[in-house]
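First, one chain by itself in structure tokens, the form predicted alone.
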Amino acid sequence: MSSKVDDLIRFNRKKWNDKNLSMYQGSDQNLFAWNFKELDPDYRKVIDRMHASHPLKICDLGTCSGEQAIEMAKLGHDVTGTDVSEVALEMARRNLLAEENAVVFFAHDDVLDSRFADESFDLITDRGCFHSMHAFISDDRYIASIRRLLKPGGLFFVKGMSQDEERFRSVDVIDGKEYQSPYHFREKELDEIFGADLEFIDSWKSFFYSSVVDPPAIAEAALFRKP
């Protein structure tokens, strides 16, 4: 890695893990906006578009507290969630604790960086990640690391916020230039984005289901297809 993008990665994986250490010290629950105590619904609808006869091995990236990945390891299938914060992973697994039907390995881990195999998932979730540093990231290392996880003709799904979202506008300040975050995407800007390494599936205005926020926020929602 470029010293650039090493301190960019250290940067996002430092805010993350402060983000989350600040919310718990002054809350014992998630108050991101986008935390949902219930299965996403869109993450619903992909799972049943793969018509799977067997358990899916999926990965939740930016897992946080670990509701999305529990949920879905209650379905039946095999999940791991991801989070660049400790913190955020003490209270995924603390979560787990108080579910009797799931089981969920939570691991360490950046999506920039990966230490996953080559072709270990046959679905990518992505509900907050993306935007949160597409902005200042490249997004074709981030689109380069979801191609080598998925298994051939595994699905990624993404969810970003919308531009048509007014809420949830903040700034990060790296070398003092500013950046937005979470960054808010134009519809179908996501197409664009992925479309030309992915194959594309649909896409969709959706929301962040919340149990925090109401309204939730609007959010754009992509699905998508390795070759």
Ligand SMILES: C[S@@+](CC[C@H](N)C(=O)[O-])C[C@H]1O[C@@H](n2cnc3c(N)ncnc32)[C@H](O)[C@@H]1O
Second form
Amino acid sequence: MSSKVDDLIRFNRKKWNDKNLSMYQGSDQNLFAWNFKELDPDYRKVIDRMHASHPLKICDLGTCSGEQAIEMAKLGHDVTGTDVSEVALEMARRNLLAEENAVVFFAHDDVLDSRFADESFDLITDRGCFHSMHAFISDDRYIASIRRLLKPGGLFFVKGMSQDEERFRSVDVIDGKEYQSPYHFREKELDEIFGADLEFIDSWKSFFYSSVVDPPAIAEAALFRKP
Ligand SMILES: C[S@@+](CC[C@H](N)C(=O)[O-])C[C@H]1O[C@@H](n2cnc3c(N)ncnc32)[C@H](O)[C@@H]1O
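Moving on from the form predicted alone, please list the structure of the form predicted in complex with the named molecule.
After this comes the whole thing, all chains and molecules, with the earlier chain placed first.
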């Protein structure tokens, strides 16, 4: 018999594959509100801050159709984009074909049960993945994965919907109970969630910069280091 957490992990995978399927049945474009076809300025800020003298090994977690992974690869970094949705990854691979100067490894992988080796990455980025599961899956599993996958001294950047954002308020219904999704974080809430297990570096108010909605959704962003 499977455990409750396994059931929730399966629920999450199915939810995202279904969401992608229904979107691409009506359009061949990614119409999610956070989709952004340029490099997210926060990603640039984090990468610049690393002053890397060699290509960084980066994991773009919950990469969806891969735009951010591709933009980081165009800067010369060694990027892996992971997602639980095969439908999203198909779109990411298709987007990559249109790029001459980018190599990205797109992998079907669940951060809650990742197949990547320990200490694989210098930087892990999460733009809207954690906020979609925080309400109903215990943070422990996600945090343990981030800690395991980062090299010592590696950075973790996470961006989630802000409580100041009035739009994009939906719920997941599991066993008759409603869970906010995406979760809307208070200012500094991400610092508290990750600060006990990772070294806090900085946090700031931001946006889910978007090619789809105007104005873009208000976000909370935070940056941590694995000690
Ligand atoms: C809000 S979208 C963000 C998309 C992308 N990061 C961007 O900036 O456009 C969340 C993505 O996380 C993926 N996801 C959800 N749970 C995941 C998990 N446990 N492991 C890996 N990816 C996951 C979803 O399939 C979806 O593509």
